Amino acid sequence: MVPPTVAQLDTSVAELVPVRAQVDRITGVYVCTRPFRAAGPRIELEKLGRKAIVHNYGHGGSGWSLSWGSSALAVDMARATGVRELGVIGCGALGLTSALLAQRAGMSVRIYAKALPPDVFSMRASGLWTPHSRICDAQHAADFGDRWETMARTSYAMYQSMLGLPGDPIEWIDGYHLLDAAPAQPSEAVSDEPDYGDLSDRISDLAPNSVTLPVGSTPFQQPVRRFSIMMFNITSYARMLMSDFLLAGGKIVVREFTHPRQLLALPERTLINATGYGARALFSDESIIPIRGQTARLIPQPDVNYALNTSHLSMVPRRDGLLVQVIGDTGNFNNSDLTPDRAASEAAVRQLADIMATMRRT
């Protein structure tokens, strides 16, 4: 006998607190550049004079999601050089996880970075478990698939061990994708981004399946697709990583590098380069393409504990503020402009307000 679907089991109307989507509740508009590489992240060892440089960058929109698995590969390469002291360049998602894993492997670690959290691009991410977001293009997906799956599964397992910690650095939430009530119309906007590789089927066993809910079972006026997803409360999560690193004896040096030869003066013979988009300038890596992303942060609403998205909009209910983002827009690929467009964020918040206005109240 086939078991009933979730939608059939749950006949009550989901009770969801409306978002207070008002432009005067915007506390900030943030822009970052995601470092996309068509072939996937660069995780490899390069010799620089007497130094061994292990590169760990170029994760597109999957930096936090894949950080532990990617850094595990990088640290293994660093350990193979036989050193006991390691330098890590960069203090974002990949730098912190590389440093922590190296410490747990018995190495003495020093981080060098021009900026520390909260002033790094990693802090401007949306905060959802999206391990295949702009991770490679479709042409390279088959060759990259095995390595990606290893990184995704390693990272997922690490995140499961962090559930329930103080500050909820990692938590599971439900989300609702609003389906278009009318047949889709041809879009006038032509995507300027490549066809990205879709590797999600390789880890389909890791997360609960999504389910379509009919009209009347949620407060929304159209059918929705309910999904469950991990969320990173990046403020508390990054603070936890920094604290763990320092408590284990890690050292941090605030320093900016503008040329690889400056790395030769560092005392460590082996370095992990986790500079993200900064590697394009530092190592003249033209394979890194910036993808501009912008989010608006609204005043936190602790009672809003669900994600919401449409084909044009995303809302993530982080503890440090509700993140509202336009999705599916053009002009972001190969765009390194960090100038905030507040008008675009205000328009997104108003669009979210329109959705909230149509919600049924229980």
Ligand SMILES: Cc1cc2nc3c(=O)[nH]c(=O)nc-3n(C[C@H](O)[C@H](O)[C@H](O)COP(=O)(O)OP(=O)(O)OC[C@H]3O[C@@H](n4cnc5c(N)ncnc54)[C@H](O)[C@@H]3O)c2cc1C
Contents of the next structure:
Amino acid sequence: MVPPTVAQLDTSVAELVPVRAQVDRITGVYVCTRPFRAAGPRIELEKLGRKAIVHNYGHGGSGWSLSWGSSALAVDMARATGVRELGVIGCGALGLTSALLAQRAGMSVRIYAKALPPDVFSMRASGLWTPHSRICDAQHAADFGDRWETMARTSYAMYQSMLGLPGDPIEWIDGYHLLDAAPAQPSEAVSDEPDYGDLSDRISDLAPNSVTLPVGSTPFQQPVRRFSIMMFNITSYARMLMSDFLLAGGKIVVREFTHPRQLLALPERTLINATGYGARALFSDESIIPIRGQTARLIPQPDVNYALNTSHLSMVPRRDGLLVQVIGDTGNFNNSDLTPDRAASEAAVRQLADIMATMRRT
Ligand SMILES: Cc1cc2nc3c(=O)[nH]c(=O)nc-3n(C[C@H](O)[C@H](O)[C@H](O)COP(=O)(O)OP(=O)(O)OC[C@H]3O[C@@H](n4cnc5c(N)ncnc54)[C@H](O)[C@@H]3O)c2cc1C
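Since the structure above is the form predicted on its own, I would like to see how the form predicted in complex with the named molecule looks, so please show that one next.
Let's see the whole complex now, leading with the same chain.
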């Protein structure tokens, strides 16, 4: 294919509204752990006494992105047990999508969870379509690839059906990756994370190709790679999922389980276990490795409608706050420390301010 000339490129990038990147505009700093499993998420049926437990956990940095596809597999397994009443343990991305899909399949569903949105890890995600983020390691990619592709395509199709809804739970945005940005951290920093499986080529048909835009054609001082990506406005999206579940007659019980045998006393014979990182303690599953992640939120700016990345930071223009995240840093793998490091977030906001200061104004 012949690459487009500069003259053919969309020049709307010239109208980007600068982010008001100031540390006094940070409304909160949030930490959570990605529930990573080297082999990919656990989606399988286990018998526990007279109960059937369908596990649906361990989605690394891709839980929202793969949720519908993963939960469709889990619900199929639950339906195959022949029950009409289903219990879902967990009310994050995977629990909510499992519960909704089960309702749509005609089941009566009760969610049990120790915490509900907004107090679940899923609410602390960046909110981008990243189905390949920390989803398995390189050694397991070949075995997991077909299942991953099915999950990604199912989820993608579901998300297209949610565009244009009130509150914009899901939208497509453009993003700009700044090439050759001045390194703000020592470049000798080496990743301490494993080689992850790269499955992205399998679904390259699902998003427009990214394109390099030269200096002079954008407001940035360096060449950029422009991409298009789906964004999940998690506050309105999670509220929509909760409302849909309750409107369809779903019930919610706030309850913590400390041992699997407590599940045996629940009235439902079939359960979906969507406890995310919580499955590590509840099911003694040490294959789940926590990967710490932290985001800072800046006061929303509705006019800022583009994502921005360098190799050290990312900005996501969510409606519920502009998310600023340090990326490419070390010390996160196998780290379950939930203590916010505000200084790190402030440094990222200052880096973003430096980029904004050199942006060409129209
Ligand atoms: C910084 C960061 C950015 C991310 N960005 C993205 C992104 O842009 N896109 C994306 O797709 N993914 C992203 N992720 C990954 C995503 O957040 C996770 O994969 C996803 O949240 C996992 O959802 P879950 O439903 O499995 O778990 P959770 O959201 O943790 O939900 C678990 C539920 O189970 C309940 N529970 C747990 N243990 C028990 C127990 N013992 N008893 C009763 N209830 C229990 C909890 O209360 C909760 O209701 C990001 C993660 C991080 C850390």
